[in-house]
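Next up: a single chain in structure tokens, the form predicted on its own.
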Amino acid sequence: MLAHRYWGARLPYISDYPAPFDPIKWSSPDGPHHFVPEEYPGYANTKYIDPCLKVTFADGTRDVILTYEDFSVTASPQPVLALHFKDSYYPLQLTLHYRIHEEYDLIERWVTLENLGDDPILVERAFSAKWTLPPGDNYSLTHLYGRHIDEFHIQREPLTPGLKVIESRRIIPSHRASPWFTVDRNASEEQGEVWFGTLAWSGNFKITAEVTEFASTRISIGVNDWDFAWKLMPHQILATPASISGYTKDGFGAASRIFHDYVRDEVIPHGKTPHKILYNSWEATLFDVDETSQSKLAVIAAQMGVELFVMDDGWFHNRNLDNAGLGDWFPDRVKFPNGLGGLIRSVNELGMDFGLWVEPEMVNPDSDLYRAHPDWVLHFPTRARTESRNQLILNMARMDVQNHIIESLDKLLSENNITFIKWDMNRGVSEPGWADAPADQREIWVRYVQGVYHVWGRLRQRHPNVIWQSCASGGGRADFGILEFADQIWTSDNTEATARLNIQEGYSQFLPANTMEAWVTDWDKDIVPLEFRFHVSMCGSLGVGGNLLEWGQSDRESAAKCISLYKEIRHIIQFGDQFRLISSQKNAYSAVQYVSKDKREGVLFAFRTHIPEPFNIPMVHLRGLDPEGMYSIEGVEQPRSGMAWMEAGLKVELKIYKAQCCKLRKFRNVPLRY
């Protein structure tokens, strides 16, 4: 048995490590196998904890008892070692994969199943990992959780004997839960152990947290084996999504930052990419689309100083509501009767690019797709379909689905100036069914998120400058396995700015700033400034989607003020470290900060919102600068160290809906202008 001996800080010399467990003797029906923490344990004999690997065999035998047969290492791009195990008696093979990321201190787990043998083998859970603490007990479990244009709430609870389970069951990860967890012992946002990890799949996925009668944690982590079965071919090789997780002494934030630095250089296509502001006309003219409206609004939007313009739902054929049209992807006639061309181009002569809203994963019963291929969308041939937001899924997992989208698509693209895309896909899975299946129809959960990748990569390779982002009615599908493909993820569909404070900092738990696509809209105007909306929306990748014919002369010149100054420092928040200093989830006064790779250059966001007067505004303490160097901060006369500035700390004194962005920058001999 393959057992884990340890999971931490790195220590000096290979002899420092923890001997293999030795199992206890234990008169108790246990027996030996259950306290064994092994690596990756398969259902079988005397193992009562949560298994990572569950099959059955063509003669009915529902257990696999794993032997450990060789290793190989392979070392480029990244060192990754193989250890090969096979079952005892039946011919499936089993490899568990550890790819090394050296620079950011993060292991990348996996796992392939292999058919030796001539006849199939039902898989019913294959996790991708499991990640064992270290003995003892007193850890705490935080993770995400929430529920549509209510996201990423950060829910931090004790882990007590049981199974704790968090899960998705709607073919995408969902606005409920995120693939992400840290586990700790009384760490903070600064210091503590933390153990952290996600899993890089844009599908259904669990977590268990596991904590035995023997004070034994161990995290599991994979695509969820609910209504899930994998029928494995003969010489058929099945592979799960990779889980990356890693360990830090220095709290919450650094666990972050590693994530922030990784997904930022390894994962994203344009990781280096500054993103461009946009503006979004949803809220303007909804399904009101055509040349003139979408002309007007590119004028203004231009003036203010965005650089990219993106059309949203309406503009294809006979999409007059919501009920009718996903699924045919040209132009509407009456709308767009010579096509985009002329839109594109009015938009690229005032200087901005051009970008498109899709939601290829959907179509209406009325649209001329559906007519043509009912049998295309997941269902049950005996049950009613249910249309939810009057569409229906599409599935993703037949290839002929596929090549019409990426056909569709590659069209529209190759005639069309297009450089962005706001992929959607806005409605939660019913009738997960699929007849003509090749296998077992409880595939269809794997296949389908196979399939979106598929068709995301086959465009991405004929489109490479695309920018793409990932919308599922907000944050949906916000996953390290989308980002491999998309650039952005459309964070909520709330973009009220008190809310979205506590939206964005659950967000920043293990993506980054660059990734996080946030506009400023028209949501309580009448209560919250539009300074105060700019400022919130500055924390990610600056974003307008108001009605810009209904702002004044002021508020347009307030945003071109606000946008210009995006511009100035967008390189610190995009690319720079995070520093979560004042919670929002937690105050009504909050702080976040950035800071530039070489510490030269920062910035501060303060916000106040519902603290009546009188109120005694915090301290806020700066952090990640250099403690010897002497920087200045805007509105501060007096420079000081960066180690004042991080323990004296300095304050914001902000009336209610009130919000201050400060530059600060880092001087020596010649003082910097800022």
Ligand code: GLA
The other form holds:
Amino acid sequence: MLAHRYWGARLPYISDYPAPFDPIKWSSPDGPHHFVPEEYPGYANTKYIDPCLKVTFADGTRDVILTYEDFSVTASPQPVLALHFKDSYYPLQLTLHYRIHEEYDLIERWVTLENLGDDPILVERAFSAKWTLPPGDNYSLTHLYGRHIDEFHIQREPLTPGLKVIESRRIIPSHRASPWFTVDRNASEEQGEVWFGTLAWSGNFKITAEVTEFASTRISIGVNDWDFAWKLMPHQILATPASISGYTKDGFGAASRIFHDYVRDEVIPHGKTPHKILYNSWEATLFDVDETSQSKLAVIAAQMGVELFVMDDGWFHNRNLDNAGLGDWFPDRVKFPNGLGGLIRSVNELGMDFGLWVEPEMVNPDSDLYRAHPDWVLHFPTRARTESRNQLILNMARMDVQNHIIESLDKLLSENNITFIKWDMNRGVSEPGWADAPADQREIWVRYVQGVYHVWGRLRQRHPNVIWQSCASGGGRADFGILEFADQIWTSDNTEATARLNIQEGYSQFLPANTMEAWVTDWDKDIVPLEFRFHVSMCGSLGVGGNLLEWGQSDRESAAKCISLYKEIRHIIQFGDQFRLISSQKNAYSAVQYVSKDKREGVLFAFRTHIPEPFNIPMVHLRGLDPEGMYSIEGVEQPRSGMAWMEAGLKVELKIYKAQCCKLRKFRNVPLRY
Ligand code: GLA
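Having seen the form predicted on its own, could you give me the form predicted in complex with the named molecule?
First the chain shown before, then all remaining chains and molecules of the complex.
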């Protein structure tokens, strides 16, 4: 049995690592597995703990006994350890893979299962990893929950004996939960032990946090086994998605920054490229787009300093409302009689790039595609097809569907000068049927996501310079898996700035600011001033989405100023370290800071939403500065040492619904004298 030994701070000598527990003999109801934390338990004998693996062999045997065979190590690009196991009787091989990302102090784990025999094996659960905490049951779990237009609430709660489950059953991770967790013992934003992890997967996932009756705490993570089965055919291999985890002593903030660096450097395709400031026409024109309406917006956007003009929904065949058109990815002949070329040229002549919205996985029943291929959607033949937003979901597991999407989007991208695509996905699944599936229909949960990755990957290969944005009615598909294809996430359909502060704080728990697309729009514009709205959006990848035709001259001028300020500081926000100084989910006065990697530059944002007077503004303690550096802060007369800004802090006085953005600059080193 492969026993887990230790997860925590790195120890100097191999001999420092604790030995596995000796199985204590308890009374008969609990076998040895309840005392010795097994690294990757398969369901068998008296193991009642939550297993990672559950299979049924062809003869009906429904457990798996794993025996260790051998290991191998491959060295590059990062070292990977593979531990090989076989079932003691049946021809099933299991390999546990461990990739070490030393630079980020992260471990990536996944599993492969291989059928070495001649009969199929039904895999009913195959998690990616079990992460075992040091002995004890006094831990807290933090996870994210939410709903449409209200994503990424941070929930921290004590773990108690039993099983806590966080999951998605919607074929995307969904707004409801994120495939991410932390476990801590009395940690805060800045200090304390935090064990954290995620699953690089854009479909149904499951996280189980188990505290056993013998005070052992474990987190399992993987593809959700709900309604899942995979018929592993003779000589076939099934690989799980990867789970990536880490440990820090420096609190939740450090855990987030480790993931931010990892995503920027190792996951997203263009992690070193600053994102352009975009304008998106959705909230201004909804479906009512044509060359004239878009060109008018484009002229104003360009004058304000926008660099990329994105036309959202409504541009394609027969798309006037949300009840028709999805699936027919060619320009509507009434709105664009000469194609998209004219609009794209005028956008380019204004000095901007051009981007477009698509929703490739969907069809409206009222579309040429659906009329031609009604069998291409997920459905149970004997049941009505539940529509949501008047649309059905294409079965992305089918190769003919995949090829059709690749060819139609490839045509669009080849014929037009498009540098940005917002890939949307606007409904959760229903009737997840696949009547003519080659094996078990319940493979759909994995094959669908693999199909999305395949299509997206092919298009990325053919158009490597295009920047893609992942949207699922806002932040419904925000995970490390999709970020291998998309450089950005559309964070939320809620663009009201005070709500966004909270959504952005939750998002930042595991995803970096450069992936977080944030538009300034007209939501609550009579309450929340334009500058406040800009400052909120400047905390991520800035975009504008208001109806510019209704913006007066002074609004356009203020916008131009904010945009030009953002251009000066975006390298710090998009590529620096982020420090959540005062939580907006907990306070109506909040602050967030970004510091360049060399600690020479920084930006501080402070926000006050509605707090009635009188109100005592809290001290803001900066973070991440060089203690021995002398820093000036814009708007504050006296430069002080980094140490002073961090220890003594400063007050940023703000009236209700006011925000402040201050640049920090280190201008010399000072030896600390006391
Ligand atoms: C979804 C997206 C929005 C917009 C609309 C278009 O709701 O999240 O940003 O693109 O679809 O229909």
